[in-house]
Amino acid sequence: MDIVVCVKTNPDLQMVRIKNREAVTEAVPYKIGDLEKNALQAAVDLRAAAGGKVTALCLAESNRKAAEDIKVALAMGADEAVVIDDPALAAPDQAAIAAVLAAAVKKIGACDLLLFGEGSSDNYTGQVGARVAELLGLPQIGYARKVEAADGAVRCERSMDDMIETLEAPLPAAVTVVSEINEPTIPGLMQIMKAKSKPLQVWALADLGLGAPAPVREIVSNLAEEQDRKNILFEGTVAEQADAFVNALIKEGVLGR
């Protein structure tokens, strides 16, 4: 079974600062998103059961070091990787990302199963998997917490609040996964060293027969919520300060009486 896992590298959210209500991402390192790691682990597990090959596919966007970051996917067990890196992809919207990924999947060729995380850890729109499936004419199953493939079909299980739903689709198909599906394996030193010798290709838009994508949406504003400091000073003994602090929280509605 040939599996393609679409992987996105995101800014490390633990290192993003907020200044004037805007995120400051300069000098912030990028890493593969947690949900993408879940999708990668699912692909590696499926390959272990059915054989085949796992290809990690990444669109660089604003991260010019994606070709280095994607080596984590190779260390986790992907057999090869493809990175799409082009200056025209500095800030693509979901429609452009999906169009480029769909073209890359076509260029890769053999693909029985296309896996995604249910959403990226930065924007978390949850659109790309469904968009790519539509462009490729593939059946798509979302929010899978269990994935099995056999006899030319993929069977997925997902939680629907008050019920567990099981769906099946013929291969080739696209599936987005949730974090409950597995616990990604942390690669050891040997896997990291082996990743350096695995095939890694870098493509530009011209290699896919594409030009600069035209965005279909514009981000008008993306600001953190305003937070005003109360500048309340608590005085007295430690016990008196604690009581005053609790009373202040009750007054603000943070705590109930």
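Numbering follows the first chain given and starts at 1. Please read these numbers as outputs of a predicted model, since none were measured by experiment. We call the rigid core the largest set of C-alpha positions that still match within 1.5 Å between the two forms. Compared with the form predicted in complex with the partner chain:
- Relative to the superposed rigid core, residue 248 undergoes a CA displacement of at least 2 Å between these two forms.
- In a rigid-core overlay of the protein, residue 237 has its C-alpha displaced by at least 2 Å between these two forms.
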Contents of the next structure:
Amino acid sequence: MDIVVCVKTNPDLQMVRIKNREAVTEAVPYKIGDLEKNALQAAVDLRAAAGGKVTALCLAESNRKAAEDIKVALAMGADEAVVIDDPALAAPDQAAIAAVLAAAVKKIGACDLLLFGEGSSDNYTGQVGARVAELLGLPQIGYARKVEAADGAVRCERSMDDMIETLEAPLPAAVTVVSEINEPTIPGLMQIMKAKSKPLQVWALADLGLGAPAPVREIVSNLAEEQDRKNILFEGTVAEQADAFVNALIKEGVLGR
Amino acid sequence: MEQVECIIVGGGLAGLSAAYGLASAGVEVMVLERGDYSGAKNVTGGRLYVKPIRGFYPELWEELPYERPIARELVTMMGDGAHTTIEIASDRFAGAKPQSYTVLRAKLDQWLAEKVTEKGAMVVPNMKVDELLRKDGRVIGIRAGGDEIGAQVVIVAEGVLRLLSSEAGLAAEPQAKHHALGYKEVIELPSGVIEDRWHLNPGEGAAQFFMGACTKGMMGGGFLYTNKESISLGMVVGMEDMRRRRDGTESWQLLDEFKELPQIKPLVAGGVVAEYSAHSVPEGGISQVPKLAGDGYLVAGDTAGLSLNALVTVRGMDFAIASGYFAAEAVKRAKKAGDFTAAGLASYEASLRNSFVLKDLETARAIPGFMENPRLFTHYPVAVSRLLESIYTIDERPQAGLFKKAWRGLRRDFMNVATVKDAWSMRKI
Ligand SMILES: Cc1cc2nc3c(=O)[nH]c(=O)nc-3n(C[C@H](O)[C@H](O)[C@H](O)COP(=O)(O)OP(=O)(O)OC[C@H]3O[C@@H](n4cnc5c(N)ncnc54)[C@H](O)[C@@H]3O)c2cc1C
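Next block, the form predicted in complex with the partner chain, ref. the form predicted on its own:
First the chain shown before, then all remaining chains and molecules of the complex.
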């Protein structure tokens, strides 16, 4: 079974700081997102059961080192990697990302199963998996916490509020996974060294026969939320302070609705 | 066992500098770095003296991601409610070819790691080396996690702690008396504010050292470097002095108290602490430099004890880069000769001895001993400030003449057996 896993790299969120309500990403290294690692691990596990090939597919966006960073996916067990890196794609919207990924999946060719994380760790729109599936006309299952493949079909479990739903779709299909699905392995030095000689291709938009995307969505503002504090100080004994505090909360409508 | 030509343990400046030289010459090289990325764990103040290293990899330094060239040097002696600051400025400090720059290591090391990768070396972050593999006294490779990898030569550039090299018997275990503790905060301030507070032309920088009251008389001092939009403010204190203290002062409290001092508070006012870190600093000087090479290995940078704190100039990064450069040269030579034994790698020590690295360390041989003199951190900062304060004081009494005031101060604080002894011991430094 041939599997393509869409893998995004994000600025390392632990290193991002907020300054003047904006994220400072200068000198912050990129990393493969955690959910994408879950998807990769799921692909590697499926390959162990069913054979085939795992390809990691990454749209570099603004990460100029994506071709380097994606080697972690190869070390984790992907057989090949494809990076799409094009200056016209530095800040694409979800529609453009999906169009490019769909074209890349077509170019890769053999793909029985297309895997995604449920969302990316930075913007977390949760749209890309569904959009790509739609563009490729594939059946899609979102938020899988278990994936199995057998007899030309994929069978997934997902948690609903009060039940576990089991869904099946014929292959080829697209599936997005949640973090409960597995514990991604941390590659050892030997795996990292072996990854070096695995095939890695970098494509530009022209290689996919695409032109620069016209954004249909524009980010008008993306600021950290700012909260005005009420700056109320309660005085008196602890009991009095507590009473006054609770009353204030009730008045604000926070308590006792 | 999988084999590579050269493994470098530690992706700091020493390791990366060696990797750059080797990869440029087509040697198969792999750098293993414990941190999430190079520079992730680095605490350097810091200022990089570039003049000494400009000749190594000249193409690199054109692109160095520096913060500010240092145009002003300030030394503040902190006494008892009074302090004295001396400013040293020169057109030749900054100018067209600055002698030193402030740097932020997270940026610098990542940049260098990128350059190294471009040259074809493999830099593996998140990879802690657990052991240096030895066979018949020869270093033959490393173990990281479950994997053992062999190498013809291992360059050990693991930084100051020497955990691996001391375990493998390549260097002595670090001792507290040869180390200081360094603490540092990066405090963000707008660049205009920095330029106003330190009287700087746009883009230029200042370095300031503090000694005396800020370490409560312990060996060490405070440092302050201006970056583009932040300052690196920190403190270094002798580990032994700190350990001997019985008043419950925790070393990290010193930095907090330092920031509250009336001389420092207005300098950091309005700043936002972006980063806090702590690290040990080698202060042993040349007496703590271990054997630099043996069968199958070389040691470089802080691991080799190549660091020099000469009170007002702190050097380690330039030595780390230089030792990495010479390590690469030696390995290239050894490869050509097909001899990675101690004899084949001997040119490394010879190059270091012929260069500023071991020469400057040799010149400074007496400094660590000199710095053990507590009067440097207690008596003198107080005495200097007291003397100058008296000269600048006018009160209701008739004033003594200038000369008399100075003479009185000098006689009281600078002319006794102890100070004469100190002056005599200074001739060696
Ligand atoms: C507070 C402070 C201020 C300083 N200020 C200055 C200054 O202003 N100017 C100056 O020139 N120098 C300064 N120094 C000294 C300077 O930081 C060092 O001399 C220099 O960083 C040494 O470089 P290095 O490559 O030898 O070690 P490091 O930069 O420490 O690099 C060692 C690397 O090895 C990695 N490592 C360690 N063990 C392992 C392992 N087992 N497996 C894999 N990786 C490992 C570490 O993560 C680290 O990245 C200062 C130091 C301190 C602490």
